[in-house]
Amino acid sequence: MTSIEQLAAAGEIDGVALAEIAEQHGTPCYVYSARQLRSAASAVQAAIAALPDSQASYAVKANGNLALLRIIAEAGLGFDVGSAGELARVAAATAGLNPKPHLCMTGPCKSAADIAAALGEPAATIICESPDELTRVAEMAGAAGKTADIGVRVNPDVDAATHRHIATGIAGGKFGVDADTGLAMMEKAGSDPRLRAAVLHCHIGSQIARAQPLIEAAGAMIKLRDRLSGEAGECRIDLGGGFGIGDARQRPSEDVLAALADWLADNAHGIGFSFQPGRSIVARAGLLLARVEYIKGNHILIDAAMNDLLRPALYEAQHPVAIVGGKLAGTSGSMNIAGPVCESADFLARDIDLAAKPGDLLAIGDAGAYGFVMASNYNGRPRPCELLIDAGKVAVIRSRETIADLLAADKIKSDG
């Protein structure tokens, strides 16, 4: 894949000049490479190819743009959705495709509307995260005259060695259930005619930089599966996602998914496995273009803000940054990149080495994931447009919002 360093030096992405994109479409804007997205999706398929009966489902929460979902579906991946809204996005993006992609619905608190939407999709598996949720799915499936494929999310109590906000496999968290509860839920599903116990699921966190925590979780899940009987004992194991790509400070020294798949191929015969990569597929296929407005002391003030890219404020993430046609920012320095939002957390990069000046065009990398999907209108800021570069052509895949868009849904209460 083209790196941010190469983009910075060449000033282009897949044959299209970034300066021309900014001139025509304005800044800030998200720019995605279809070529890089296809390459990342193909790499996932290649990594798990040696595992019989394996499947990968892209986690839509990372980026739900319809054009990107279509490319991912055409690459042969299924989808992991967390709501009825994400499911509707997948349905719209994959209309006309045959066969339909496999689906799973995850999330710790599914509403009745979410469950009803999943029950309406024959290819969907609902991953339950509590006994009450399992009961609700059974009741709704029975009322609809259907048999629901379900999974149970088990918390294996494995430390993913990642940021505290994205570590989800530690005991006592809001995700999943303990092993004994999970096994009881699977056995219950296996004996209920309204349910089919299809999947034993876990997800220990995101941005996991080494395969070892995932291998530890996989070993624990295999042992749990061995304790199941009947239909439940034939279930697949779903190991979630979280395969790290690192950041500007350090990239992983191994392909985490490939290393995990190699271990499974040697140690887990006769079991079907599922995976749900998200950020690792789409992050490096996208960047955020922004313009430098002012320099104030050690602050580079740009026209993008935390409401356009929340990860640095939320996760202390360090995205790679480069001046288009110039240098990549060093990861050790005294400069900070800040935005226009009235919050002290509104920084897109801290303590970097970058000699920027007003008017410079910046490319902020790894922005294909958790960029637009976490964007907001805070401080009355319209959300940026999304652009797709495919075969040397630029397509607007989401228009830039206007101030009129921000006002359109509001209503002033009438005194009458």
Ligand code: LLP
Given for the second form:
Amino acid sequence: MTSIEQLAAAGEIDGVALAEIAEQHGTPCYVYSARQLRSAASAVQAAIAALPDSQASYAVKANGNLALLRIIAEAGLGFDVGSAGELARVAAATAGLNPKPHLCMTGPCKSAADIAAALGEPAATIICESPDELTRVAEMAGAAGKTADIGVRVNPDVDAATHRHIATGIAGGKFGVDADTGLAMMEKAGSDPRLRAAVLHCHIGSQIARAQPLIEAAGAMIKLRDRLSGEAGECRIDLGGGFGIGDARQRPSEDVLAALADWLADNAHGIGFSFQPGRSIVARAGLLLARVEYIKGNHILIDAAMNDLLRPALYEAQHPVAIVGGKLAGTSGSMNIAGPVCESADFLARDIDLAAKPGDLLAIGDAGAYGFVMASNYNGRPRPCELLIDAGKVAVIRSRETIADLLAADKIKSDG
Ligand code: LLP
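Could you give the coordinates for the form predicted in complex with the named molecule, as opposed to the form predicted alone above?
Now the complete complex, all chains and molecules, led by this one.
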């Protein structure tokens, strides 16, 4: 399928001109394609279809917009939530759907409020990341007269070969527990009437470019499951997310999830597998639309900034860029794209080849995942609106914040 930045270079997405969108809704704004999202969601379903008892839960942290969650639920995926806030988003987005999507809650330090929210959902599995957390879940389930489905996140000590900020599978990190502690937690849960030991889980990182480290982790998890007995010995294995999409410079040479699923189909039998893809579903369905304000030397200064799309500043991520109705940027060159924020890290792209001029519209691709969700109000900047193109129509799926919104929660201390 033609990528969203290629469509932007051609000027329109599904019959909607991006220049018109910018005119009507202003810039910067996030633009998503429902068609691209549906196609990525069904690619995930197709990739795991050969595994007899498999399920995918979309990782809501990648993009929690209600309209997008609804499309993902309609494609038959469940959800992985990291907090009570994300759970509330899923509940709002899937109201009235039958059957209800399956849910799991992950995260290294769940609050009592997070756990209470998950316990309120009969279809939710709570993945515990420490013995203390397991104890808290058992106590809260007991007090509520419930039996909680739980999972345990094990850290398999596998190097995901990705940026250090998004590698989570190496021993000694804050995520999960070591294998022996994980086994003990699963056995304990298996014999506790307040808990059901349902899932053995790992998630070794994000933007993983090849299936090989995921296969290594899967092999370790299967061996670990073999060591469990009783109820725990029947558990599912949840291999998390992390399926990489590459960047402007290089796309992965294989579909990482499909390659992992193929390996599992050949090497693991009689086990139910779960996956938590985030980025691979939403990233390429979204772009950030921004306007060039000025050119200064080799800096293309635009109206979007690191507060709108943090990934280039935080991970040195290289997103594809196109001039709307013009050219795709070359991936090596002397131009940089910078924003209005007063930080030297405020770049949206570096060392690219792009002949942009003031007034041009730029489309920054791969922005559907970890884009809007990581946006902030830094430098007094309202967050952009989010728009969805579906069947040739544009819908505002989140309105642009206003300066009044930014002031609304502050209070000047009164002496009275
Ligand atoms: N499951 C768990 C437990 C996770 O922590 C994550 C992401 C996922 C699934 C989904 O991973 P994905 O398929 O999206 O790679 N902000 C960073 C990415 C952080 C990922 C955090 N965990 C970025 O912009 O690259």
